[in-house]
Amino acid sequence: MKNLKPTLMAALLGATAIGMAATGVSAKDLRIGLQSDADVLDPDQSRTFVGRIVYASMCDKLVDITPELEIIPQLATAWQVSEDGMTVTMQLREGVVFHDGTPFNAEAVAANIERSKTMDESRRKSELSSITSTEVTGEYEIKLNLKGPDATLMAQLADRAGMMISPTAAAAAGADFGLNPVCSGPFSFEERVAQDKIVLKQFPDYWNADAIAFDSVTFLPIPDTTVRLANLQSGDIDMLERLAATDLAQANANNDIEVASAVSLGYQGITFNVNNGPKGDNPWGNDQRLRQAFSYAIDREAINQVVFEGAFAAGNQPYPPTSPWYDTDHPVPARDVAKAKALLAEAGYPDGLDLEVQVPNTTVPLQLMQVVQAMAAEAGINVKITSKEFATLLADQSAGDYTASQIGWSGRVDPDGNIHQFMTTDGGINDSHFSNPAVDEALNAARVAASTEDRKAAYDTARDILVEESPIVYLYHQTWIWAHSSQLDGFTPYPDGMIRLEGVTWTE
């Protein structure tokens, strides 16, 4: 891909507040095309990938990552883990205020952690479950007391669990905070029109304001990938995320467009409802042999070639085969239609079975499911595709109003973020309501293991069970592909798929 620029230094400069002056035109509204609309703009309640993209411009975190996945300071400038692993003490950045003028300090961090852990609607509970209490040890210093060593905690704080929101605004709005979110990032919330746009305005009191070159940023949900690219070509948007692999050649041929990419940390797959409400009581939810049959009916390598022109990677686990956390005892299975039919027959369905799969109403997922539908049909599985707007799909999935759902996960720096909250009993995003005590034990052990080897062994133990149970049938691992105007400079692709605007400029 062309114009993949080594801009690590630009990112680090922005993240660490080393002074830099933006050199581009400042009176500019940056318009970014998203694949879908974000869900609620509350870091404790939300779960969409595009929501995280919006947060990257609006809500700073305690820590951030580099493109190489190192944990670096953001609102926390330093931290120390005690020798016994039972406490983490953080020093906080001074001179930071939230968009409503509320000062950022240790009391604000304590209030945020308390909210994440206790609010009924919070999806961050499992991510912060190791924190038993907080101690404000100074205006800009806080101690996190843990129930045991937690190898995942700093990585959790580099994402939504570490995003700091104004405690004043949070207390006033309660669960409705997402209607008017107040954080401390480079842009403040201005306006939202559902399914149309989210507008953020530059925050003049931002602690790293010199690194910001735009007056405002507008996020526009444009589900169709071809339409998204057409908008970029016409100049109606300045940047888009998730360029379709099939559009790569067209984008690369346009001298006014630059393309950037990064291998993602996440996965795409099919989530089955195994016990989430009355709809979990169905043949696919009740019999793991059917889910195994579905998996054997799919040719993952063919999907990568046909739908993604070979740009992605076939997968069967929450980590790609290139990851050190991948369990090589369970390689990506070859398609085996005969075995799929045999499993269907064993389960009592020798003549096949219907399967309704809900799918986001965007181009690529629909193309993917049409290919899956054709493959599954050869094994006797009649896939019925139900297309839904993404936020609706997520809401139905959370509520258990589905049988199977084509959905993925953008991935996290630590392996725990790709599996614990999906596969443990009462996990924050366990929409299957899958529950297995042995899996819980293994994944909880991985969080507190003393060595990388011990953690890997625990994840492998869980994998041995999950391959059989298959509450999620993993399909592939994507590559993030962005396209933007050649007038945009300084963009750095990150494996987490976020769009960080520190150090990004615009030239006429």
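Residue numbers count along the first chain shown, from 1. The term rigid core refers to the most C-alpha atoms you can superpose between the two forms while keeping them within 1.5 Å. Everything numeric in this text was worked out from a predicted model, so none of it was measured. First, how it differs from the form predicted together with its partner chain.
In this comparison between these two forms, the chain bends at a hinge between two rigid parts; from Val359, Asp42, Leu344, Leu265, that hinge is at Leu265. The angle of turn of the smaller rigid part against the larger, between these two forms and from C-alpha superpositions, comes to 32 degrees.
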Second form
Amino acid sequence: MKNLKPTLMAALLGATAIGMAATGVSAKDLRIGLQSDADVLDPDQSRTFVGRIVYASMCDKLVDITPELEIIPQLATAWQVSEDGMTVTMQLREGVVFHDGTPFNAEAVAANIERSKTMDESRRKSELSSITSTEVTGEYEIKLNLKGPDATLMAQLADRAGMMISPTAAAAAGADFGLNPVCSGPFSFEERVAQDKIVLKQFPDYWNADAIAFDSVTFLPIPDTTVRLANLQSGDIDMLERLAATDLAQANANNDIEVASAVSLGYQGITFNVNNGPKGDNPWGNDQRLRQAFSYAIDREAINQVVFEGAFAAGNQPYPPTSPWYDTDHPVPARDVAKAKALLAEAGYPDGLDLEVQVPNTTVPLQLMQVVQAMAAEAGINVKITSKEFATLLADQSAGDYTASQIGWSGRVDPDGNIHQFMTTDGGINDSHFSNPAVDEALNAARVAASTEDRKAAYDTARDILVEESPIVYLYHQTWIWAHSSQLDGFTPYPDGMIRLEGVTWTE
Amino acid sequence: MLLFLMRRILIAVPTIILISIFVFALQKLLPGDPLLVLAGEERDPAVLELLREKYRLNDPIHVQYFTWITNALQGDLGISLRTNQPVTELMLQKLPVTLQLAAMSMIFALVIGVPAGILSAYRKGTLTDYVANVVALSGLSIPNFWLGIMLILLVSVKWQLLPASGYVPLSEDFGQSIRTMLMPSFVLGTALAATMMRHTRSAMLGVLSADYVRTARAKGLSERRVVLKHAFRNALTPIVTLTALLFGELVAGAVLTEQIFTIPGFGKMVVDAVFNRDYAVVQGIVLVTAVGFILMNLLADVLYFILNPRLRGQ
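What about the form predicted together with its partner chain, after the form predicted alone?
First the chain shown before, then all remaining chains and molecules of the complex.
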């Protein structure tokens, strides 16, 4: 019996190889078109969305997520949270090596967490702030000591904060690690030409190498959506991310192209300046009835149909209606112009009121605001659109130099990431300067609650207040739309917008 | 001639310094904090402060400028705020790309523009002249981005003849490199060809009615010889000036063309850098481009000497 196992394995492997040959699966260079160029390729320093797409092929994390947002093992195979929530013990995958041959073990995890928490340039400090120290309890076991219970920690470890880089390479390169990143994922870094391409080569010693069917992956930043699609149509690339909703019909009509989509974790909305500097002292910031009126004046489903060809999802909360965290007690409100007018009158503006909204000066936000403008006008709200280049918009928003701002959030796996820093009194990105002790209490409680049910209850409590006060009027949730050659099989869309290549194959 | 050249070079130095100050100041006047762009969605205040220190953005502007110019004179143009790569290295990567685009576009411009200009001047008032004028005007009027996307849809998507976008270095695959550059350089070249044609035409018209051309004809020389040897050679001086001046237009056109065809050259780098407030990169590109522009004009002056014997005696 004992000797049968390797024989069986060999037979299975052989069969797989024959099977692959029979179906014509062959290794090739997969070319993926990205909407923009990634920033520095150091998981501790990077900040762009497209950078994370590159990491999905290059850097494994301690844990990963399923399309349903459940946390599953990746480099950590199991984990236990102590009774009091003060420690997390993780068992690590054995036999894993980094691209430079350095073995992956508990020491490596400790070094990674140390780097994320202490390196000057690290942007992961706040994500890992609940970890006070680490203890290596075995070659493949590590204990994380926490300040207090942290329900959001595992979700953080499923993203950049949980990406493991080679401690040898990190020590040698320091802050310049991003010029030649060394991780432990399915592909290793080969070369990068800024604004042109990032090339990754298959890593033969990857622990899950059987699931990878490509020799290499090349990421090409192609910002123009039309040109990105043209490249796919002409066969110059095999896959692209963020197909424009307006190009959906064209892509669907092409037999050589397949489209996949998933509602994103993020949102788009309008943030009102409630109390940020002198400009917060305006009718819109002072009276929640006006903000409610604005919300009632808008037909969110119509926005989705007109601006996004119905491909996105209407929304009224920081998480999409498809999310398990969505509060079904407050469904997406139907448009009610009469109610909007009544609320305006109640607030003392029976003849209507002006509202200046700052908008990024790119096509989609401008189209969106023009539709909103037309809708709001019918309720007596005279929207003035001020378009600003994005860096300026952010600076003005942060400094409180605005009344209302059209802005969104790319979304996080854990609901905390979509709400806590925006709606709590001292939240890092609370540009509205909204403050309500009951909301603070509920959102802080959700961070430490032990069970999912308790967390959900806390978020629902906050939602009851936030729907009334509406410091952010949520409008819609973007849908990630991928288009790829019909020769590409097995691609699974994830709500985080990443491209995971495990199990993806190519048929000639 | 050497003296003349020396004088020109000496004049170029303050010009370049002024340009660098101007661009530096303009960038600082741009609203928006580079660090807010750089810090990402979370905008952690501690990280912001650290980056401000690291990139010395807390220093007074004139100190920032002097730090930059002193390093620049030693060949160090700083590092990109976005990718941490040294700007000099980035530019060395991009320079051949844009040079190739510029050279190929110039070939299109010359090959189309100059013969069309000669022909329409020679056949002034005929159908050929009108057709050439209409074509030239369309070349000037059709926006690059429109023509570019139309070409991509037709040539790459429908006929699948050329790659839709991207770039392959000449050293890696010569044929493929030329193929990827054909469409972008055609788009950029046609716009320049129009200007080139108009100027060639008016220069030729000027000389074709000159006495020496009549004399040449009277001597019984062939029309071909009259037009190409006697007339065209004398019309060349303004065309050479124009070619040098068009270099500026070429760089400006490259900004748009590189954007459409996703060519990783100077143009694309400068646009991305401006949007990301990547100061060091913008400064570096402008400086190098300005030097290039001045060099082109210097080259034009030298060519005058060669083309126009009357100048040699001075």
